[in-house]
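So this first bit is one chain, no partners, the form predicted on its own, shown in structure tokens.
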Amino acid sequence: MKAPVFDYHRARSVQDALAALADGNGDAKPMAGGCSLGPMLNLRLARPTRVVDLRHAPELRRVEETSDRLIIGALWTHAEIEDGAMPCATNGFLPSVAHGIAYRAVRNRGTIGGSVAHADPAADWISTLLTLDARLLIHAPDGERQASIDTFMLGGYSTELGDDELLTGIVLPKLSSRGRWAYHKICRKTGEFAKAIGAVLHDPERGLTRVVCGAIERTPILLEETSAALGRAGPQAAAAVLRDEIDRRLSDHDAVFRQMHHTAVDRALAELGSK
């Protein structure tokens, strides 16, 4: 199939893109790499009257560093993150996750901001950024605001972004030299979307201890009890409480689904313990 007829607008700035979205009266779609929107257009699952191309807006390629934060624009591609084209504030966490996304052809086009805004529950970045306790920069016609990553995604393919708003950047905490992480995902084969994701971060100097369970067909969840146990006594103690928390938090799923996600998080904890 081919895409339905739509108006194409090449935005030259964030403000230009916001104006084009507003003129669409709720029926315009922004496009970053096009890895998700492109197939949806061709399958006619999406039928916007206007597509706003963001690739020529320079603000979406920003990189800013402070003493404890790294701010990156939403248009950095998975491949650029994988290749270390920007400063790495996460001790290799982001490049490692980027390397495991789909295939190189997809990574060359797909963007971190586009992935987060698309909000596929099985995608890597939404779980990774929740593990890092990142914040999102969102531009609206009346200015910029920050959104918490743990409330941004309302459900599968649903976010708090308004029709006239853009996700423009991501605020990442800089990990200390003691910051350790682990990430494990279960896929049917390399390059496919995850069936289960386990992500773990422990940085005592920054006060970050987070264990996340992702690819659960809805918003990824922060496992508070497992995170607390990890901070108190390490990976083995966290693994001891993991099963009960997974069973309770995923009680609406069957035993096979819960076991798969328990395995993903347990393997991430074991990997963290070996570092």
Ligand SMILES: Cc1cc2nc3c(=O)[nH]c(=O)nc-3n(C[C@H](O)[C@H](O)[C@H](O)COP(=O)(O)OP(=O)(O)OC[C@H]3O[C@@H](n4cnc5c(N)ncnc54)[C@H](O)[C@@H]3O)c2cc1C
Given for the second form:
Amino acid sequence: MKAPVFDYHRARSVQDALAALADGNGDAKPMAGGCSLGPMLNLRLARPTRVVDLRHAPELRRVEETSDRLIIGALWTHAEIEDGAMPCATNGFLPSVAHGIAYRAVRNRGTIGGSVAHADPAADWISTLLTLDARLLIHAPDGERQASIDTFMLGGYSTELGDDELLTGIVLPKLSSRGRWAYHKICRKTGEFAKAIGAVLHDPERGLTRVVCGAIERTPILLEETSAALGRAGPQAAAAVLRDEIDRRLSDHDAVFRQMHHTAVDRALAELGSK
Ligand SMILES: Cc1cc2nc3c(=O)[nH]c(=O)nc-3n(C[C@H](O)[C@H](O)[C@H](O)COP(=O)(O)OP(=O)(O)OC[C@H]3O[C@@H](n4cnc5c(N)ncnc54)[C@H](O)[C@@H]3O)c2cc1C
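Write the structure block of the form predicted together with the named molecule for the protein whose form predicted on its own appears above.
Zooming out: every chain and molecule, the one shown earlier first.
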């Protein structure tokens, strides 16, 4: 099947893109790498009357460093992050996750912002950014705001972004030299979407200790009790409370699903312990 007819607008700036979206009266869609939007158009799951191409808006490729933050534009591709084309604030966490996304042809086009805005529950960035306690920069016609990654995703393929809004950047914490992370993705073949994700971060100097379980068919979850045990007493203590928390938080899923997600997080904790 071919995509339905739409009007194509190449935006030259964020303001230009916002104006083109506003003109679309809710029927316009932004396009970043097109890796998900392209198939959705061809399958006619999306039928926008206008597609606003973001790839020529230079602000979406910004990189800005402060003493404790790195701000990156939404349009950085997975491949560029994998290759270390920007300063690394996360002790290798972002490049390693990027390397595990799909295969190189997809990574060459797919963008971190497109992935987060698309909000596929099985995608890698949404779980990673939750682990890092990242914040998101959103531009609306009436100005800019920051959103917490904790509340940005409302459910599978659903976010707090309005039809006339753009995700323009991601604010990442800079980890200290003592910041350690581990990420375990269960998938049948290398480069596939995850069946289960376990992600762990412990940076005592930055006060960041977070354990996340992802690819659960809805918003990834921050495992608060396991995170607290990790911060208090280390990976083994965290692993001891993990089973109970997973069983409670995923009680609407069957035992196989809970076991797979327990395994993903448990392996991430074990890897953290060995670092
Ligand atoms: C074969 C294949 C395998 C894949 N495997 C994985 C995988 O293993 N792990 C993984 O995490 N991902 C995977 N992906 C997803 C891929 O990596 C991209 O992240 C994803 O397709 C979206 O990024 P994009 O830049 O192409 O966005 P697009 O396809 O351009 O856009 C996706 C959606 O987000 C909206 N959008 C895009 N940018 C913005 C913005 N800045 N502001 C507001 N809305 C925006 C669009 O309107 C659209 O609705 C895979 C994709 C394919 C095709």
